[in-house]
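Coming up is one lone chain in structure tokens, specifically the form predicted on its own.
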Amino acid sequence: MPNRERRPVMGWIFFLMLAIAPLLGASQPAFAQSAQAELKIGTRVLPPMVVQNGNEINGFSIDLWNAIAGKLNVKTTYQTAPDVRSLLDLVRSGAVDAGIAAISITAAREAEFDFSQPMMSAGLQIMVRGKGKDAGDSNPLADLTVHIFSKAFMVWIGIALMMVIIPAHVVWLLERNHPSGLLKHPAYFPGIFDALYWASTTLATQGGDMPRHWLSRLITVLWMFIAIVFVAFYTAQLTANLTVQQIQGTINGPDDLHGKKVAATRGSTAVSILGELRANVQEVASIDDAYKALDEKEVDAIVFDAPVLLYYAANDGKGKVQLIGQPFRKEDYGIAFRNGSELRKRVNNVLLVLREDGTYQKLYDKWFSSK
């Protein structure tokens, strides 16, 4: 009898275990999700976006991602890449879950990667050697040579030739039949050369022989006055141009990069932009290599992301370099993910929260406003 009573009890226990087993199995993922996950994030050293101090890295991008990771309740391990091309390769291959560090959002990259909403608005800027005592003195002879072969100088030469040829022919017509006139030979050749010599010396305010015809003399007086004004105006223009070159240099904007040696990091958007500007692009492995090339006068300028150049000019490059103009090609930085990444939406939501609660602005001020 006891055995008979025990069998129904054991049956009920076995039945309950079978019923509860699926529920226990379904609850296991929930427990796994409650444990803190870990993400691998790719980056590259690029002050102030990413700054390396010994074995540790920080910077605006790192601080921003750490704030995002805190909101997502995930741990982070970082993997550094030498340049943006290598960083994107890590994202593409799945070696990292995302990439962050001054990654410009372009149409070509957007077709291959998913990007977060812009984490910063930036742009390209030009950096050249400074004019201070630490940058070395400029070469006046080189500046003059550059001006002589400039387009503006060629325009002045063209105007001067017209101001010689036209009055020379007028005087030749008036003087060719005068018995004791300015011309030694009445024929067009070689008489025109006598007239050209007169016009040239008068333009230089060093007139020699005077014409004999009364109208020719009137033209000579007017011509000497015009010549004085012309030479004075050109001299003032030349002085002003050379003074500006002493202060600003020969590169004053993107259009001046044509034919110049310009450093840009390998794989960056600056390389393609410089190709459009027909600059002599010198691709380097890192921005530090670009700084070195500029300092050693191997290149005439650097074109790179404005925030990075601003940081360098205010710190390590202070007194050695100067920035030219304003950013000339606007770009936005974003966090790069593989196409179809579910992490992107979660990161975008957190970015909005960080902007709304003031965390983003505090991080931005920390790395940019005070620098």
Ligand code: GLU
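Positions refer to the first chain, counted from 1. These figures come from a predicted structure and were not determined experimentally. C-alpha atoms forming the largest set that superposes within 1.5 Å between two forms make up the rigid core. What changes on going to the form predicted together with the named molecule:
Superposition on the rigid core between the two forms places the CA atom of Gly191 2 Å or more away from its counterpart. With a cut-off of 2 Å and the rigid core superposed, Ala293 has a Cα displacement that falls short of the cut-off between the two forms.
With the core held fixed between the two forms, Ala160 has its Cα displaced by at least 2 Å.
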Contents of the next structure:
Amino acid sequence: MPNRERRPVMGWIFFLMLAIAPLLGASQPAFAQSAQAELKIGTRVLPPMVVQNGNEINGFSIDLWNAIAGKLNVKTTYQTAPDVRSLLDLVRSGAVDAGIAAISITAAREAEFDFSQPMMSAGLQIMVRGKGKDAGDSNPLADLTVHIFSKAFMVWIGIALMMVIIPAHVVWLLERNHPSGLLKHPAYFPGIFDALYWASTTLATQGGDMPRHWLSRLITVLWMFIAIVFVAFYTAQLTANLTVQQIQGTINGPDDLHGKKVAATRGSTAVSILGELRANVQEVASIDDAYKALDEKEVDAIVFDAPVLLYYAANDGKGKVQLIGQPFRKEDYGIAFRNGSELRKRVNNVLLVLREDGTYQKLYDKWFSSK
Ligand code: GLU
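Structure of the form predicted together with the named molecule, given the form predicted on its own:
Expanding to the full complex; the earlier chain stays at the top.
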């Protein structure tokens, strides 16, 4: 009896399953096609690595990531951070799957993150205001003050002192027995002061009292000529130094940054190096703020990633800024992942593919070829 009652229920279930089976079957492939995996990528605006044009972002790093995403067959949504520190925070917290912009691979960061293999080589360079008609910020008086406190100046003073003290003693020895001559007093004190005065005026090519002893007269004449050469030599040296300073400015390398006001972006590798160089670091969020501070003479220089500075110097900053020397600290850019991220290996592989198939070079030329 109960068996007979259950049979129609089972039949209905079987019928229902048959009816929806094609629906399930049909929806399965359609779902698989539309569900392209999606990755969240953190970045930050930093031309030409990341460039913002209205709502759109591109730039070398973004183009590179889009090429990687294409090969991985994933969709990307970008999330931008104001500075490199907050960009790395996004990666650390897992808010994004990876970070790409101009992130330098450093030992300290490597301990906290997994990096892709280097995606580009970079380095830190110094940028100052351009010299030329509107440089106007090199002050000859300030340069002179710098010179007066320089080691070279102390050496010159030392030589000048020797050139006074030694002949003063020789002349005192020769003249002390000629009371009506150079020395008003034959004793060492205060006679030596007369001799020192004679030597000083002779060195300054002023010509003073004439000594009596024939040898002291000979020394006087000789000393006058030596003094002319000495003064001329010193004048030439001073003029050359001041001229070079006027042309070159006072920042010619990293060692000149000590005590200078230098802008760099918050949390960047440049900030830590500037700390080591004992510069007066002005941290700004965007690199544009740094360019503005330099232009408005709020800082003496910017220290930042060479590719970024080069791009600015060749475009918006043309004629306004000048780069000093070569990059003084080498760095590599990488894509940052959370420690242990399984995505890294796949990205590394695609990076190599993109280098081998020429895509990487094409993108590099697009953003960095000298136009
Ligand atoms: N490359 C530098 C760094 O990783 C600067 C990055 C930035 O300001 O975004 O520290």
